[in-house]
Structure formats: structure tokens, C-alpha cells
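Encoded as C-alpha cells, the following chain is the form predicted on its own, with no partner shown.
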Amino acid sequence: MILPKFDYKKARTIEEALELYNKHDGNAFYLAGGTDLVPLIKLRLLQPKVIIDLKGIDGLKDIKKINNSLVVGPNITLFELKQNPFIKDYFPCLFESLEATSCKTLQMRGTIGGNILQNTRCLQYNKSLEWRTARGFCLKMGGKVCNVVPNSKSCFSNYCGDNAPSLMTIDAKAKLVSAKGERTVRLEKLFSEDGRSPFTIKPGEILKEIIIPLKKTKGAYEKLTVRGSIDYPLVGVAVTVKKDAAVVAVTGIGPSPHLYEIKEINEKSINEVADWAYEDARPVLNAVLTPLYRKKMVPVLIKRAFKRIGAGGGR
């Protein structure tokens, strides 16, 4: 599909990017890798007047150790990030999620910031303008009801990011910057649980850094897809183990990842968290596999991840 017309601006600093955003009354979008943004614009799901390119901003592509944390710039590509020795040695869950994201060609283009902040997806939403017009606009497109769940006033679109759930399990934080200053939040606080507007980021805010406590962990990432590569997760499970405790995150089955903690790892606690996640999972018919199958695969993937970790991990 052909892109619509828009103005293109390349920012050299964060301050310049914020100024450009405010100058255009918020009718602008930030561009990093573009692997999520550009397809949405082609489908006319987003119709910005201005695109503000952040790729030329110094510091947004750095990765460095500061005190006891690894500070990751949001513009570093997924491929570059997984080459960093700290990622594989300290955070195997994150490393596996990076490996599982799409294909290497897109990993070399897509950024970690863009992957975290990707829009939610739905079979009734990610279609051409002509298809959506014929079908009738859903809640996420400004319609009155959900087109998947009849008469529902809630949006059931799915957040399908691989890497945010893994980052959540290793206590990552996000530093955001706006014209009013900076703020740092736990990564899970970026999610609103509303598929129509899935993030709590304020208009114009820029993701400046991802901060990860530099502590060695064990972990695994499991992903349900139809194809072995390229696909978004129809269910994704991230598990990180620290000493005798564990954190589990489930993605792909609603507008936000679900997060669970295990204080003491044993067969009983693993079964309990698997059952808990199964009960929480309420997928609907907005993906290529049936809701019941996706729901049943949640505990399967959780137990599979723990089994691999117990056996030494590794994909």
C-alpha cells in the first residue's frame, strides 16, 4: 500500500523533537525503526500530519552499565541488543524473547522502544480502510461497539509484544521525558489495560531509557505461533527465576501483559500460577487460532518454560 502524504521532520535532540510535537498540536508521531508505525499508516489506521524521526538523536541508541544497572537506549535495534553480552549472560528470558521476535531482517530494523510501545492488534482492526469501512468501524476505530464481542463497550485487541513481558520479569523501568521534565516508572505501569489506548504515556512523551537491574537470572521465553518465525505471539510466556522466587508474564491474550509472582518455586506453586493464569486468560475470536486453544496453551507454556529452566534452559 502507498503511504499518504505527511510532513517529515528529523529531530537532532530530544528538546527539538518535543518542540516539533507541540508545534503541530500533537498531530504528529515519533518514528524510530518504523516496523509498527509504517504499516499502521499504510492501512490508514494512523493519519498523522507530521512524522518526527528520532533516529538522529544522540544517546537514544546507547547501551551502558551505570552503577548496578544496564541502561538501554530505546533506539537500539533488537538485533544489536541481543548481541550485548550482558543480555545473554544475565537475562536469558529477555535474550530468548529477542531471538523469538519476528525474523533477523526485521530485528535489524525494529527498535526495543518501538517493540515495547507497539499498538494492540485484532483481526477486525489490522485491515485496509476499505475492509474496515465495509465491515463497520469498531471501538478502537471510533465506532460504538466491539466487532468481535457483540454489543461490548470494551476493546479486546491484543498486545502482542515479545520483549516487554520479559523486561517486566526482570524489574525493568522506563524513563520518559516531556516538556515538563522526566519521570521513571516500572515498565508494567506503561500499560493502561484499555485496548483502544493501550499505554499510559502522556501526549508527546518520549521513551528515553530502559533501566534494568544488573542481577544474574535464569529464565525462558515460550511463544505460540502458527509459523516458526515472523508471527506475533498468539500467546507468549516469559519466566525469570531469581534464587528461589520467580516472575511470570503472559502476553498476546488481551490489551496488556499479565504479571504473576512465585515466592517459592516448587511443583505446587508452578501448578498454582499456571491455573491462575489460565483463569485470567479470556481470549476472544480476534486471532487466527481459537480462543479455547489459546487459553489452554497458557498453562502449557508456563510449565514448559519452568521445565526448560530446570533443565538448564536454552532454546
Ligand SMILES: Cc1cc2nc3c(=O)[nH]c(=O)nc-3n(C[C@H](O)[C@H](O)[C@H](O)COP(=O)(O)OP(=O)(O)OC[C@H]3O[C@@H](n4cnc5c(N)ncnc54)[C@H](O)[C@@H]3O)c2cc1C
Contents of the next structure:
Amino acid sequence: MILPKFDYKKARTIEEALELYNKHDGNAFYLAGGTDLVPLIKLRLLQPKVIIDLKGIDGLKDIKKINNSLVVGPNITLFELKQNPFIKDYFPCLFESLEATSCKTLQMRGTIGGNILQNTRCLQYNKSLEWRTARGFCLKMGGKVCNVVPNSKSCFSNYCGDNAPSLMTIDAKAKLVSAKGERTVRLEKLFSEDGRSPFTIKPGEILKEIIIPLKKTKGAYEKLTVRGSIDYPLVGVAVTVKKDAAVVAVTGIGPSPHLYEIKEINEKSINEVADWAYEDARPVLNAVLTPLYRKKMVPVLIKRAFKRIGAGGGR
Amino acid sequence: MRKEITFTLNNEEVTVEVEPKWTLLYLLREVLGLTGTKEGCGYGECGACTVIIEGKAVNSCIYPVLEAEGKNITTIEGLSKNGELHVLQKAFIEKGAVQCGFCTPGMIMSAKALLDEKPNPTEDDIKEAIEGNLCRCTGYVMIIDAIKSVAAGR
Ligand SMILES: Cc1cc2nc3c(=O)[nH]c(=O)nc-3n(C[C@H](O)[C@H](O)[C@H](O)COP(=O)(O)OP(=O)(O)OC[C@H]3O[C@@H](n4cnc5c(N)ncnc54)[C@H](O)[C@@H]3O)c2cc1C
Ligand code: SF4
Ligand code: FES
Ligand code: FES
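For comparison with the form predicted on its own, provide the form predicted in complex with the named molecule.
So here's everything in the complex, that chain up top.
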């Protein structure tokens, strides 16, 4: 499959990248590992005039301990991040989700920034132009209705990132930079909950840092897939336990991860959150397993994660 | 709007004119005629297009060609020396790890990247290294055996 025409520019500094973006009237995409972006361009789902490679910007590749935080550059590959001793030691939930992401080849190329900002997916969307033309364009492609839920004006595409949910459970923040300056938001604020345009990041803004408070946690990541490797999550559950409290994030169903808090961990509170997450989960027929199965697996994976952490939960 | 790039391909410096929209796989197969590297899916899902860039196994089908500037790239064609197959290639033949052969170049490149980095890998390391390479024929057991036999120096 041949790519459509575009130009490629390599930025050496953040300023240069922002300038290149503006110069092309926003008809540009930033490129990190390209493992999400290039397939989307191949499918003609995105047609940028230029792709701006951020990998030449040195400052985006560091992992630093600053005061009581771990500051992670977005261009760190998933594989490099997984090997950082802090991750395994302090954030087992993130370590496990990194391990569970795609496969080694893609982990060595895909970055954590690109992983967080990957587009949402749908069986009707991630298809060739010919296929989509024959079917008729849906909402996410600029059409009038959703092709999965007839007559619906909402898009139910799934956010399939494995690592943003883990990062949310450990209170990660994102530092964004644009020509107007910098802003820092909690990671969950990056999600718009609208499948057509899943992020609140403004056009041209660059994710500059991911900031994680350095506190030791216990945690686990559970992922439902058909195959043992390569597959995106059909449901993913991140659980992080801090003393008596816990945070749970559910990914893979709908346009943004769902977040839940448990103030005091016990059998009852775990069951309550599992029931609540079951009610919240509204999968539709746009992934390779049936919606009902995926829904039913949400509480199962939540309880399984708690059990593995050793904090109750049953089967 | 062609641009010139220079990189090392199978130990030789090459300079070629490319279009920014090309993938590395397109350059290798369609322009340079190195058809050993295969196109299975074209979307990063199967590993048939795996080459080694700066010591790492990479899917060349989703690799924008202009990124190749200045890089050291090895393809399956770069493994044999003076007509003699590389030990991994021999092992794949001896252990019956090749059936239709379509996945083989990619499998061997992923295995080579692993062995270059870790000459004595565990079985889990081997499985991890080839987890992005799909094979529809062998059932993987023979492939793992072949890589193991080279790792053990046998
Ligand atoms: C076969 C296959 C299987 C996969 N399986 C999984 C899986 O199991 N789990 C999973 O989570 N993902 C999976 N992925 C998706 C993808 O590989 C990962 O999400 C990867 O980490 C994306 O990172 P990247 O650097 O390649 O992103 P890119 O493709 O380079 O970028 C992704 C998006 O982020 C934007 N972006 C990147 N960096 C920045 C920045 N610093 N500032 C602003 N915008 C930025 C880009 O413009 C683009 O829109 C899979 C992909 C493939 C092809
Ligand atoms: S959920 Fe509906 S609108 Fe969204 S991508 Fe799928 S078909 Fe399109
Ligand atoms: S052809 Fe590149 S991964 Fe399938
Ligand atoms: S030998 Fe046929 S796909 Fe592997």
C-alpha cells in the first residue's frame, strides 16, 4: 500500500516544530514512532501536507527524577520506558501495561507520547478508502451517522491505548507546549470523550513531558485480547493500590478511559466498583468480540487485578 | 519533489533519490530490487517486512523513507557472505523452520537483532523477539528451535 503525497520535515527544537506546524496552516501531523500515524495515512484517514518528525528534538527523549516526580519525555520508546528501573519498582501497573502493549518490534519504535495520543479505533473506521466508500462514510469520517449504531449522532470508537489508563491510576500529568506557552493538565483531562476527535489537545500543541509523582505503589494491568501478542485491548483494566485506597481505569471501550476511586479497599468496595464499571461500560459491535462479552469481562478483569495484587477481589 | 538520502545498506553506502511519501519497504523492493524483504500486511501487523536499523528490528512498511538518512540498515540480502548462507539461514533450513517461506526473512531479521544484542537468549527472549512476526505455516516450534540451535552455538 502506497502512502499519499506529503512532505517530511525533521524538527531540531520545539520552537522549530511549532513554527513548521504554523507554516502549514495546521495541515500537518507530528511524527514520533509513526506506528499509529503511518497506518492511518496509508488508509487515507488522515491526509497531512507535511509530517513533522519530533524524534530529532533532544529534550523530548529524557527520563529525569526531579524533586519527587519522574519526568518522562514523550519520545521515550515503550521498550526504553519499560526497562527504566523506577517503572518496575514504583509503578507495577504501568510496567505490566507496557509489557502488554503490541510486540517488541513495535515497542522499540512506538513512543509513550504517541501511545497516549493514538487515535480511537473501530472496525468500520480502520479500513481502506475503497471499503469505507462502499460502506458510506460514518460520523468520524465526516459523514452524518454512525455505521455501527444506526441513526446515532455519537461516535462509539474505542480508545485502545494500554498505557494512558495505567498512567491515570498513578496521577500522571501532561505538560503541553504551544506558541502561547505551556500548560499542565491531569492526564484524564486530555480526553474529550468524543470519538470523532478524542483529545482536548489543541491543534499544534506538543506533548512535552509526562510527570508522575514518585511514590511506591502496588498495581496490576489486565488485558483482554484474542491473541497473546500484537492485539489492541478489547478491554483493559489498570489498578493501582496506594495504602488502603485504589484507583481503577478501564480502557478499550468507548472513546476515553473510565476512572474509578476506592477510598478503602475491601471485598464490598471492590464489588461495588466492579458493578459500577459494568454499568458504565457500553460497548457496541465495533471490535472483534461481541459487546456483551466485553462488558461482562470488565468486572472480571477488575476483580482479577485486585486478586493478583493481593488485595482481595475473588475470581 | 524528490530528495537525496545517503545511508548504509548491507555494509555499502548508497545514495538515492526518494520521494517523502515512500516507505523504506517501497524503496527496498520497488526501487532497489531487494525483494527478500516481504510485504505481508503493510500496516505493522505481521513482521514480514522486518529489517534491522541501527541494531533494532523495525517494520519497514511503516517507516517513512526519509528517516533512513545516515542510518545503518541490514536486510535479509545482507546476511550471506560470498554465497554462503548465514548460520541462522542454515539453521532455519536444517530445523524445518521454513514452509512457504513468506515470513522467513522477517523472522530471521528479528532473530538476528536479538542474537546480536544477546548471544545467549532464553526461550522467553526468543518468543519476545519474534512476537511481532506472524507465521501461518509452521506453528512456530521449529522456528524457535532453529533460533535456539544458533544461540547455543550448535
Ligand atoms: C499492529 C499494531 C498493534 C498495536 N497494538 C497496540 C497495543 O496493543 N496497545 C497500544 O496501546 N497500542 C498499540 N498499537 C498502537 C501504537 O503502536 C502505539 O500506540 C505506539 O506507542 C504509538 O506511538 P508512536 O510513537 O508510534 O506514535 P505516532 O504514530 O508517531 O503518533 C501517534 C499520534 O500522536 C501524535 N503525537 C506523537 N507524539 C506527540 C507529541 N510529543 N506531541 C503531540 N502529538 C504527538 C501524532 O501526531 C499522532 O497523531 C499498535 C499498533 C500497531 C500497528
Ligand atoms: S463508532 Fe460509528 S461513528 Fe465511530 S468510527 Fe465506528 S462507525 Fe464511525
Ligand atoms: S508488511 Fe510490515 S508488518 Fe506486515
Ligand atoms: S513459513 Fe509460511 S508463513 Fe511462515
